[in-house]
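In the block that follows, a single chain appears as structure tokens, in the form predicted on its own.
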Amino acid sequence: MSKTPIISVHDLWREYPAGDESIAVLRGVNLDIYAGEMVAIVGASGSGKSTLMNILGCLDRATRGRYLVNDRDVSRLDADELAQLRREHFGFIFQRYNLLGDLDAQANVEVPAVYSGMSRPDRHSRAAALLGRLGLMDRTHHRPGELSGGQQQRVSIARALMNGGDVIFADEPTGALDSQSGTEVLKILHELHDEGRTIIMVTHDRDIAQQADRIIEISDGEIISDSRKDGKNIGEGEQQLAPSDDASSVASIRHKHGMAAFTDQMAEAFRMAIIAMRAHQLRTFLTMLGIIIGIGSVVSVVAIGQGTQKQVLENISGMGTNTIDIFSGRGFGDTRATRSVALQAEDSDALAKEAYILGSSPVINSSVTGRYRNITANVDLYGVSEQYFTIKGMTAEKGILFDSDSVRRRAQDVVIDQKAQKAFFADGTSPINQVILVGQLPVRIVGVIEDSPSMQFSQNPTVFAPYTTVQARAVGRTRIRNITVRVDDKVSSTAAEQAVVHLLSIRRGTDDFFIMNSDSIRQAMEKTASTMSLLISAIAVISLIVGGIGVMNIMLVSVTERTTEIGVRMAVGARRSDIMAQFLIEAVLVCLIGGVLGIALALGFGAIFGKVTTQFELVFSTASIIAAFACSTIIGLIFGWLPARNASLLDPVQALSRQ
């Protein structure tokens, strides 16, 4: 038979830095262990026995020397290759059990199989079988806190066997148990040894050590004795490591379902993230709070901005879609305007004939005193053509609007607004066909216009009369204040403005006029609204960043709190990518759920806002909601990456030591 050891250690040292010097815990250890042995490593506390076991189990690395497993030099293996070795060949039984408190017994046993690629049905059935074999069938769905010490240790043994466990490392397996439970655990270890597994047990109790076939005594980091109870030489009659029937069947299961391993591992990482979040609900909510506020603010600001733009467009539309006003002079306040050749009604008629103009009206206005019976009020008198009402989007609420015949006849028919109706007819009298004095001119009311955004600029009651009537009977002059035209919506407002300037410049021989384009007003208002939205959005983005930093800080704390869990997962075979995925998924989930709640907060705010006021409406867009989800995901990835990376870089033995 072959005498090749499965584990071989040559001149192995383990030193730890201590200031400018180093302390040697293991000193030149040489050791060979063969398949099927049951080995006890004994020694006093601080002798180095646990350190030796950690190195043999690939939880720790030697400072120098060689360590071979089946002739593979462990020093040449990277972190993931070491995880594979632990996952496929080793099983660990810890003194303090190291079970994951948020999982039940069966889920704890299944953890190694998740990382080895075993399918969910196969690992469920195998875990149940192992627990049943160890007398825990009725405790499969109990969490560690609901199990006795002996039961927890048996769960730990089942976990060690989940992936086959050719070599079982047991660190003080009975140290935390009563005598009866300890006896049961030793009996199980003997049964595993009888099945052909290699058992390496660390203990300070020499009575426990006597249970092994081979006893290695270590003191001050050096092996001082190595003997077998049967008197045979070390290595005699031993075989090279070959998987037991159980290990072979496990490998077969993994092979058959290996293609689904990645998906299964991600699902497990997702499940663990949910469990961790549920276990710390208040902390999770406080972590989300910054994201909720940030996302809610962003969505609300976008809705406010779009609502503002919609309101602006409606107001502009109400004032007359795509209108242009032409005034005499070089600008408002130009004293030369009264001395220059004033705009005439003929200029308006010429503009009305252009194909791109849908309507044109001269405008004359004057502030006068209005009187009805014993009621007087200051009113704004506007002289306009019949086209003015169409240009400005005005409609009659009562009566009619005067027509072109009224303009031609210089009729004393007028249309009043809602303010004038309230001022003169507050008693409810119908204003239609009533006669009022406007200045010294008696006029008959033929209609009342509906309120519209185009009238919001006037604070006084307003009366509209044919401009010919105002010229001849009220102000006694032909000069008009301005011309208002409506441009065809199919024509560019800028192009129409240029055409108007060109036409009037030719007619008048000079450009002694200036233009106000409603499209320019709209653009200015939209720009102002966009600027305000951008400013508030910047504040909201700052909230998101602050929320992201909060996520990162809490996740860093979570890594610290769950160091032992990380160490256990690494000990049973989790790769660094598995650990990183678990914490990264948790961070992304926190941010995504926070994003959903933030969107819900924004929609709730919009609903309340809509009930409080009907003057303004928030406009929520699908694009902004999708962008909010994207922001949540990106924040989770960016700010969750560092904590996840820190968790994945933890050294297994150091993680396990932080209990």
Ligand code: ADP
The other form holds:
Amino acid sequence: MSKTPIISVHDLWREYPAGDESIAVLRGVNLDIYAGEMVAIVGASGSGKSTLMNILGCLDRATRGRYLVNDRDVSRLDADELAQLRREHFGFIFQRYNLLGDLDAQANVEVPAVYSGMSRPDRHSRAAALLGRLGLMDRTHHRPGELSGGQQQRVSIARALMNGGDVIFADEPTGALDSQSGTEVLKILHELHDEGRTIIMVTHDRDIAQQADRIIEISDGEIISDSRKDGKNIGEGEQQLAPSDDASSVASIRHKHGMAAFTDQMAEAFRMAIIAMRAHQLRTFLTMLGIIIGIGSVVSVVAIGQGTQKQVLENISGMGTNTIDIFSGRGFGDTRATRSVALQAEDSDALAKEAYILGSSPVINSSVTGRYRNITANVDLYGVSEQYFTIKGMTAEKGILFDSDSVRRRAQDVVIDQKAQKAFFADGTSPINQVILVGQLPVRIVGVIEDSPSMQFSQNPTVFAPYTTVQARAVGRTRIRNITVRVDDKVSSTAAEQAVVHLLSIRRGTDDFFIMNSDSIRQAMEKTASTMSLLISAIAVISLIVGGIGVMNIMLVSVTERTTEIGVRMAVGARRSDIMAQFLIEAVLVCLIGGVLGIALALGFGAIFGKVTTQFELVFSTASIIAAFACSTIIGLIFGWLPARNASLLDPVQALSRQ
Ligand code: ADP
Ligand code: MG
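Moving from the form predicted on its own, what structure would you give for the form predicted together with adenosine-5'-diphosphate (ADP)?
In what comes next, the whole complex appears, and the chain from above leads the way.
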């Protein structure tokens, strides 16, 4: 009776490029292997055994020739279909075990089942059962480094059996073992064979080969003999395509599909990423540092920007919404301004008479030394009219504000602010009716104004005197610096501005003055603030990119360093997308954790800042923090993509041989 072999090779060639030529390592191999056989491939070192084995195990592709597995032409299968074939039907045992060093025995055995979508509890119990059966019950949570060679090889056998392992490929399985462990491993292989599995074993040792039913001898890439020990003809007495009992029991375990399998694999990739990061803590931290600094500075910069904005807005609202300041000259920094005719008090009076103007005051401003008894301090002296207080919305906290009569009389009555009170009357004496010296001028304090936001932009103690008094009696600067008017809220500020310009131009016969309203000041301040934050943001973005490149660099190193791991994962059936996901998740995780630390850094910086100074606070918005999270994820995706792709495109056999 004729049977279909599970493995059928016809005129198989494998050539490696060597310079301009190529070396043929396999030269026209013909071979059929039937289900349930135990085959030993023997030959001298370098004869091509491993090459043949890798092709049979679908880790490598032939250059020419036909290879059928269960009547399916392997050359027609893509990488993921080959992965599926390995995952579902093949099990590999390597000379050097190829266990994943960061995982314990149990987790190593579970790896193939992760890719086949077996549920976690099933995976756990099956791996534990297999390890128990191989005498490693008490070694399940040991890492490969803590196991002897024989124990490691038994773990790798358990791994090969995890998904069933109908066909076991063993390349020099005893090559690295002492004779006792070697004998043990061979015993296990015999048991597996007795269960009905197909065993294909490569060895250079004839004594070991003698243990198989069928010995294929290979020399210089050609099969020179193929014999069965019991003398039966090949293919006789074997069942066709009979999966072992164990393999059918694996098939009966419900495997997850679709979404459930996807989330399970993501969770597994996530765990692997954590393990890999833990294995290289310092390196991971240094990689993160770029991201931490980048995200930290972006979040801080945004917070500083928003804090500035907030303060600007507070100051502006303190200025009154509808005030207009008129200055002489043609703009700030106009050097001829001091030479041109100064604004006059009469200009202010004329403006005050306009129906749309609620109040108008000339402003003379100078910096002088103030003295009370033996206390001296630098003060800002403001010469203003009584209307100034209404314009600025200032009210008396103690005493009274001077009135139009004081202005007319050039009275030496002044109003001080809270800072001045604190500076001169720290002992708690009431300032009212006390006489202080501003510059050379003795003045009597009649009132103290309440703290108002409009005072926040001046740092010095401030003294308000009637402008007439300042002009008549004070020495030093007595020119009117500007006129401040308050426009009726019902009138639009632009219309009022035009009217003011019109009126003053006619009065003065020339337009040697310029106007600032609170709106234009706000715009100017906001522009400065936004220019600043744009600049710092640019620097922060650059540091983020540098951080991202750092992540990419380390991930590329990591891929190179972990090619064997990648090869092993592919050998046990990982798809390209699984490998890609694993490395991408790792990159994203590094960036995300870096992002979280960066945000924490920025918040800590803000807290320290708040403790050190009260004048300015950082404003952290949820939006900027969410944006920082998104940013670090995207950096992880972008800069992790290339290394992840490189990893996923590795050839299993190449990855395995690069040790
Ligand atoms: P062995 O029978 O010892 O397992 P191999 O199959 O590993 O022999 O190698 C057979 C020959 O193929 C050796 O001469 C080896 O140098 C060559 N060879 C194996 N892999 C490669 C490769 N990737 N590139 C070039 N030559 C290779
Ligand atoms: Mg070899």
